[in-house]
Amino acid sequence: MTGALPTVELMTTQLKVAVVTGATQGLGLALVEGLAARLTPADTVYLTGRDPDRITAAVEAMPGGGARVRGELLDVAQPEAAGRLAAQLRERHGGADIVVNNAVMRVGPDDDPRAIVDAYTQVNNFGTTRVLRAFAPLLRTDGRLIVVASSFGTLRHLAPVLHDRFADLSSLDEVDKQVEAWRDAVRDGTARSGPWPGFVNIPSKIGQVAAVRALAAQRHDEDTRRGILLTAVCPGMINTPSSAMWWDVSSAPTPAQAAVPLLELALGPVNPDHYGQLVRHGHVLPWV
């Protein structure tokens, strides 16, 4: 990252402990990097991924300054592997303070989504409410449970007839099943003949949101009183080659500023209409 950096009004808890999935790249990569900058070498960062060379290659290319930067192995779609980091930031540290699930698996224009589809949403999905599970209850006061969704992730891009499969959902393990069966329709062809949207973006990332305001439903007093703030963010457009298979990003942000909001949201003021919801660049987006 490049110039001066935004101010922003960090959390008053001193000795922060943050941790950033899928930060090896792009978004991810530009969170740590931001979070270092803002933090003090009292605090501490977590770098995950799930390729030991790439998690080393980028804490050694970290600028340095700021807070220490750690890496660690992460790969959200093994199922204790989330559990088993937040039992080690517990015994190290005795909590954390920012969390933010920004791992994704990226799937391309020729990509057949019936033969990705379990791949896709062991890490966006289940990846997600691993995290959340395993993350939340960890959560200091003050805190910040993030994840990483988009704009695609509100009913409105779903056809109404679906949108009780995520509405109203009151837990994990409903989001899961909801995502389980439209996995299984992917999978056995049967979604390209009903309502389902063919791109697997969308019903995965209203399952991430989903996922949000079902755990948000059940912790809202205690969080609220608190200071927690748990909420799903649209970075909006980023120019990354991920991005540029599917859309002109010559002109959108970068990595770096796309962070930006997300840093303000990590770190500044908790907004309680913020909580459990969507929310772009400030501003919460409509579920429905």
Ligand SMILES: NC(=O)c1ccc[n+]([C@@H]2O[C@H](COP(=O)([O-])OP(=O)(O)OC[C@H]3O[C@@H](n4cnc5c(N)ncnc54)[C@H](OP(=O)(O)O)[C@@H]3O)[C@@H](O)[C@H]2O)c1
Second form
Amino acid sequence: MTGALPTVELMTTQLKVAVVTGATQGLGLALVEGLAARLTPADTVYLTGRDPDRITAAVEAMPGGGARVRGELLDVAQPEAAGRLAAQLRERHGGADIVVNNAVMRVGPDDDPRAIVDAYTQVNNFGTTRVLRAFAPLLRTDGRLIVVASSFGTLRHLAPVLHDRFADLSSLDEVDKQVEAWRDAVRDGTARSGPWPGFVNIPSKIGQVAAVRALAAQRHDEDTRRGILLTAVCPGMINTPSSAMWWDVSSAPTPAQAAVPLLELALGPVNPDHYGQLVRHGHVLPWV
Ligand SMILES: NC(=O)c1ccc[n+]([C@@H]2O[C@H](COP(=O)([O-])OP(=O)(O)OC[C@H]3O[C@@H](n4cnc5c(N)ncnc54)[C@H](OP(=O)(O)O)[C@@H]3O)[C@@H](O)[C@H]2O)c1
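Just the form predicted alone so far, so send over the form predicted in complex with the named molecule.
Starting with the chain above, the whole complex follows.
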């Protein structure tokens, strides 16, 4: 018998731990339900959100069967929250296998970008980099760290004069700095007279993908060796109240349907081409 065999056995029998942010409704809720259905009763899926009552209601509404679903408070806009939950999970389980950063703050066409951009970036961007910093070190062998972005998250949606700001960032701190600069320009109104797109979703999603790319640049070799996938994903248009504020999504996929390709990324074999990229339905979307 070689020394490697017991390790392989340990890896395949290890109980799985999954965490989804912003899971009280929409795609996040569907991801929890899909993960729980596909994992075993010995595994745990954390349904996290910002509101204790909505978390409890969502956990109670789970159909049952499959993995245990456990509710936890994780308001990603709170600076210490992701680190706190990551520490608890390390203590309880020793690590995590699947982490999906999905939370989003809803904004509508009537919202004034200057009024919402602070809260918006706290949830969607600084919330993302906090989750990445807190949970990436927890990932076990074969782990998955998935950021739900969108097809807006590519540089082709940004004026070329702005590409350098996000193109080749190599740390999460650098990404945060660029997002702060954009946020400040939106807040003081200068973004409106410059080349920034008016739709705050675009720079925000580009910032999320830039964060994945920056962390991937740092972790690539070690993650590849350990079979870990770090990726951003575009779920496509989904029929949720968030998107209904902007578009007619009555014929768009339900959250459960939109969750399927993401569940494949979370549970299926890793495609090395997806590492550090933005993936939509199994295909990499070009960054530029
Ligand atoms: N819908 C689409 O067509 C579409 C298209 C492309 C990409 N996406 C992306 O897919 C993801 C999910 O979108 P969705 O349409 O399912 O959104 P949604 O229905 O609005 O759900 C958003 C979730 O995020 C939670 N949330 C808000 N602020 C939070 C905070 N501070 N901390 C933790 N959780 C927070 C919400 O909690 P509450 O229940 O407490 O409000 C809710 O559970 C997002 O990243 C979105 O950008 C969606």
